[in-house]
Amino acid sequence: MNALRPPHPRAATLAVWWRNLKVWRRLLGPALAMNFGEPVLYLLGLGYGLGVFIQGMGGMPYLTFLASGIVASSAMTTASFEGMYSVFTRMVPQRTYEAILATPAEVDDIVAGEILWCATKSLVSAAAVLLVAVALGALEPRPGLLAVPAVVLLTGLAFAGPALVISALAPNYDFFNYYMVLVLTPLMILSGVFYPVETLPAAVRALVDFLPLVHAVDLARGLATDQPLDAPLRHVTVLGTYALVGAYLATVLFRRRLIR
């Protein structure tokens, strides 16, 4: 079998997604507590605490600036953690994928189902952030908020594939520390979540323009605050490219790891 051929997911993709949803429903309480608790800590600790010393940022109150950035970053972290820790757990300790492959489902279906599930969890997490932000007055109910979930879903897809790539390469859980320290943490710091990327040196700005979270933050912030979007097609193209390339690489590596 040619492991490099393009992915060809089928209807079984939805069966994998549904299986994960049914398992997650049993853990709904702790999951929602984490989804709501983390944004509250960020918004209260940084938004109100640091916001006392920052009168405004990006033409808006700092609490609003921060909340609109956290919406996008939460999609990144949720998709990444699900694509690494949960996927690796199902692949190695639980050997769930071996059981799935005993059915008519194939590796491509598993990868596509997991990527779709990662994006779904990103949507749940970002929805929690939006609800908390609106409840705290950080964001106002605006028409643009209705389009933010679409940005979140695309962001989840953009980060799910790379996370699955890391899972396919990982020999153990400790391997994920490399990705967290070398990729996720710099993205959080450099992508405009906490401050405008325009304040970075020119050389760094040229680099971060290729990073997916920058484009997700710009889209989410513009829509959530009803500000004019700067080059929305470019933002969508970058996120879509990461999603497609990540899905392809993840599929190739999972074929090599699961089919011996």
Contents of the next structure:
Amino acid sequence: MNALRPPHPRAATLAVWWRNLKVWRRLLGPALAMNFGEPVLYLLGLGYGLGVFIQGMGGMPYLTFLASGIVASSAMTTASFEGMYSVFTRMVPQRTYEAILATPAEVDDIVAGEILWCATKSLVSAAAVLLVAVALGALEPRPGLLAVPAVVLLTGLAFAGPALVISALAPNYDFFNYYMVLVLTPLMILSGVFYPVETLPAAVRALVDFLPLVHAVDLARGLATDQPLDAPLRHVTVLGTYALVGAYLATVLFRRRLIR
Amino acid sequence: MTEPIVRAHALAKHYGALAAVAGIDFEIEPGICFGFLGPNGAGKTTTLRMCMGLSPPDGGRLEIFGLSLPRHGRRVRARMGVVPQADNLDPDFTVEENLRIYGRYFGLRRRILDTRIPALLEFAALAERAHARTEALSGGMKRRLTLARALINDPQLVVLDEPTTGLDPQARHLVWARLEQLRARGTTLLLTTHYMEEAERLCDRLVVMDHGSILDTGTPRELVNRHVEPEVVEIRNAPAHLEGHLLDGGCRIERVGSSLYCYTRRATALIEHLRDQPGLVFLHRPAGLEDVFLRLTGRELRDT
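Swap state to the form predicted in complex with its partner chain from the form predicted alone:
In what comes next, the whole complex appears, and the chain from above leads the way.
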């Protein structure tokens, strides 16, 4: 069989997703504490603390600017952590995939189910950010907010594939530090979450434009604050490309790791 | 003649320069318990992985239920149950949930699972534990749950990789009893083990494997008759001068550490001689699979 063939997920994908949902429901308390606690701390700490010195940013109050950016970055962080630490836990110490592969389910189903699950968790964490932001008055409850989950889902998919790629290559948990320090943290700082990308040097900005988070931030911020979107198709295309290429590479690499 | 349920011909698997499985042939008749006996690193687990369609062979042919592997892995696994060597139950789920989610991977409907799960819990003697967290189970209970889980799809063939390794004697006997029950129902069992007692007790047919090759095939009795003399006398802390005497007496001698093993057709004279030696500790027993195993695979320590 050709190891590079395109992914062919089937019905068992949903069983993999459902398993993760059931485990998550079991551990709901700590999960939600994280989902709600983080945005509260960021918005109160940075938004109010830093906001005192900043009159406004990008034509809106700083708290609003920050909240609409964090919606997107939390989708990135959540999908990435799930795709690395949780997936690795299921793959190596818990041997969950070994158990699944003894059934008619295949590697393609596992990868597709995990990617869907990562995106689902992005949705939950971004929803928590939105709720906190509205409760703190950072965002107004506008109809545009209802479109934000679609952006978040796409963002989750765009980061899930790459995170699974890293998991498929990881010999141990420490390996994830490289991805955190070389990819996630720079993206978080440079993608317009905390300040507009227009202030970056032109070369850096051009580079950042090839990376997914800035597109997620632009879409989420535009929709959450009811501002006209600039080049929405381009944003969606970049995110969609990361999602598809990431899913393909993750599938190929997981086949290589699990079918020996 | 019934068609074999598993058929392997010149089956081979290499990892780099290492031939994990070096071209083996075997056939398994339906309804029997077929054992792979061999030391660590003999190629048993690799053979099982190929049977599951999770390890593409580098050479030869492998068919299960008349379907070739790894091509028809999904269809084969739909009719197969697997008990892996290391527990891989879901620690966050209850006993019952572990069975239910596993059924989902097979695409089994809720209604089927609703009737099958209580029966399996009964079979595994876990009915009272249905809602216990899996993490809280003892090693023996986890093994039984893993066995119950392997039966969720009502398989024709159950593959078990060292099913009782690490269990205490009580737990091991309970697992054996369940496996005998399964075989009595007509389920074909394929197991690997390095416990002779397990192989002797459960297996109708065996292959002895080492270094990726099959050394011999047969029923436990055939293997014993073919490879070792019927009687064994083990002598602990045997003094050096004894060895010469035993050789004169027509024994085949093996020394392992400070013990001597004398293989012979008639041990009567030897035993009389040993009785005359005060302080000598010895044991007279019929030869078994362990003797075959040690004879075929050698006595050096395996550190793999």
